[in-house]
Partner chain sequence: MADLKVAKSVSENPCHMCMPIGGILPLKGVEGAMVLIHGSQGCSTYMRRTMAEHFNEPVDVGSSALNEKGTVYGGGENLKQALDNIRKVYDPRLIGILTTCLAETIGEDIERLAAEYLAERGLADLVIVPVSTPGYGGSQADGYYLALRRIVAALAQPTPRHDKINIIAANVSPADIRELKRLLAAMDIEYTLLPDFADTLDRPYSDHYTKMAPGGTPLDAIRAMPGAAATIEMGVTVPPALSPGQLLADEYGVALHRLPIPIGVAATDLFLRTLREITGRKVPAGVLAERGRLLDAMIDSHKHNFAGRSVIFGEPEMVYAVTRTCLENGVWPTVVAAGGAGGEAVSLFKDVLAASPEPSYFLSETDFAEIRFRSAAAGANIAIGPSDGRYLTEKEGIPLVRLGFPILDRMGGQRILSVGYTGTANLLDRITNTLLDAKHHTYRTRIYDEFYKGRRLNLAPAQAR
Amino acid sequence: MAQAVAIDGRQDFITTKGRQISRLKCDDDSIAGAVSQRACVYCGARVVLNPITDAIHLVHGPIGCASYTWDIRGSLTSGEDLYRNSFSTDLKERDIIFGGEKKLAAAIDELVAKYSPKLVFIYSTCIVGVIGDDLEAVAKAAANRHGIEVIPVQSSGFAGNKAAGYRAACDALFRLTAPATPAEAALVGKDRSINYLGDFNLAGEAWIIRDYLAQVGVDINAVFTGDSSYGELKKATRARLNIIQCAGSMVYLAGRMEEAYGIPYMHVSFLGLADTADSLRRIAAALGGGSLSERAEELIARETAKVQPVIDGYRAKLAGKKAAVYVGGGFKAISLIKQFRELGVEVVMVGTQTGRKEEYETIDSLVADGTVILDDANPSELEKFMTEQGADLLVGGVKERPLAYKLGRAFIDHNHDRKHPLSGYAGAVNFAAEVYTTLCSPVWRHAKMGGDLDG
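In the form predicted alone, let's see this chain only.
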């Protein structure tokens, strides 16, 4: 494998395992001029909050910012579907000159009159940060006027990167979940249930995990934020434990809840057989073990017996293949490295948009010498390293799909537009089947022949 070489200014964000000291620069601003795959602050906030099903999601900005909608992510609901709408104040040139606060207040009034929501989120966009509209004041006045919760989300794009958007969303959730009365404060941590943070119920994944935990004897109090509702989130502080799937988006909120309410948290992963089993065991142990642990072991044995032969069958067909991973958070990247190992596929390039130092250290410990590890990559780097490393497959999001196809590589979307779940034992089989279907498709043979589809 060739030595990884970066464009000017990016060298510290890229390492090659075994050839360089594993000190990767991360969690920092993008290099000027190197437009990266990382999304903006508003996008990060919207990713986290959009799955709250009965809320109004009002984007205060130009109409284009509202294009990031439910349809891109596809988180499912078991009840309300108001969240599928993407509302915007549609700011025009006149609003930018004279301010958009009156237009925002009128939009809230119109939406409340039409939908009677209990909760309204107002997302700030770049231009709102520039003109200085006071979202806090508008939200407070609207809340008093309508007797509902109206929460501003401070997500102006220039305030940082996608990780800053995660924190803005967590700040909004922390305000939402705070006990409003002494009676509610007295219930903090009193429930025996747990909260499941960082699952957005893409293709119904939160429902799979909820079912597993119910079989173990553990009730989920609230999911943050997949298939969640205003009522569930208002009771969130009653749980005795927070478990976190997507650490990048939710560890900040879990930390604040631990500090404010004494609710401990632990990281989990339900991607792949090993991580799913390990997470079920640790959750049962954290809640006292005993019969919970016994039921967890029964579930693990039962589900593993069903899916292991299927996974082994795909593993035999995928031997010798190489994969590249570029996803949002470091914790998902870690799980995917392990999951590809279960399938006999070598990960030769791995990177994230918002990975943290400790996550990159874990990634470095898991991958083989020669693997390229990179933070906040741009399309040019992804192309360069996928090609040099000989990756047959790229796992990423919607922005990486065209690049993979143009390079003649197979692609798996682990983020957007998903139609089947990838969590838990059922998800492990879906993932293995998708890897096999896309990686072993005859279309790649024809593509390498120069596009002769009749050959």
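Form predicted alone done, so how does the form predicted together with the partner chain look?
A lone chain is what you will see next.
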């Protein structure tokens, strides 16, 4: 069944459980004309860095790149909100011909005068990569002029896919967090606290986890990058452990920090009851166990007792339903499969925009035989497999929603602009409630009648 896709070259990106997962193609460029759901390098970099609340995020490029990304994420702040603006050098034809470096420098000057930031990110976009503006030089000069940090993000849209943007963001973060003096270098790994990587504080999710860990007795030093500030990130290398939630975007940074500073890292997930409990246990154990582990068990028992009955209530209503998953990263897909299992919903199709080989192997080990697994899907494939596999529901982002609805199927938003948290115990209840709200809505009864009075 997976063979019958319309576009040549797409066959290798699709498999069914039971076939050889190791042959699945991923982390490759999209095929021209395939209407990919993916974005660009700039997009990847921007989503990762944008939640840094007190930074100026300046997009060096034509206006479009900035207007499509103005405040579109649900990352919340507890302090400054400079990050919610979208600054652009708004390059015009003559800048393309004569180069945009002067304009960029002037833009930084104006923004520094107006906002006195400590940190400025400048993002390169497609045409900047082509006209060859020297961001590094402009950044350095501006940093010297103003005595602040100006960090270029090499995110030309065409130079790879979204995953390349994640790496560009991690490079910028690695640079930002590097100890600047011997005195600071001496503090590396010396704090009791840990860093939390790959949570963007969508709808306050990082706050939920910070609170759990505080109850266990673990302090979070810096979050990368949800609700983080320049000052917090500057002290990031003092932490003794990095935990990573969104691996796709952050494992590269964690690797570099381990290599450079010897800070170990571990993967966690706070999506769903099982993963949340498991992560809390493993964090406590990694930090020495003992009373930490005891408090973790107490927290798990207390919170589980609170939410399990609620979730069981939903579970009873969802029995026998089937779900399709098409999300950005592999980490999210894996968590969703487990979370659906907690709800008694079977996942029959699963795919991602930027999943990695190891993640697809994990996915393969989790799903039932016959499940379709695919990388970088397009609307036509989503339609085909949702229908063929009999999925009642799709999890995805904004672009996928109308397609699911047009096919008369339920939909769950797992995107960057969501307004309710999906992490931790509170998030697990929200998720279950949303699945219930969409799958069990009375509208489907009427929709089944299609366009005809007599059904």
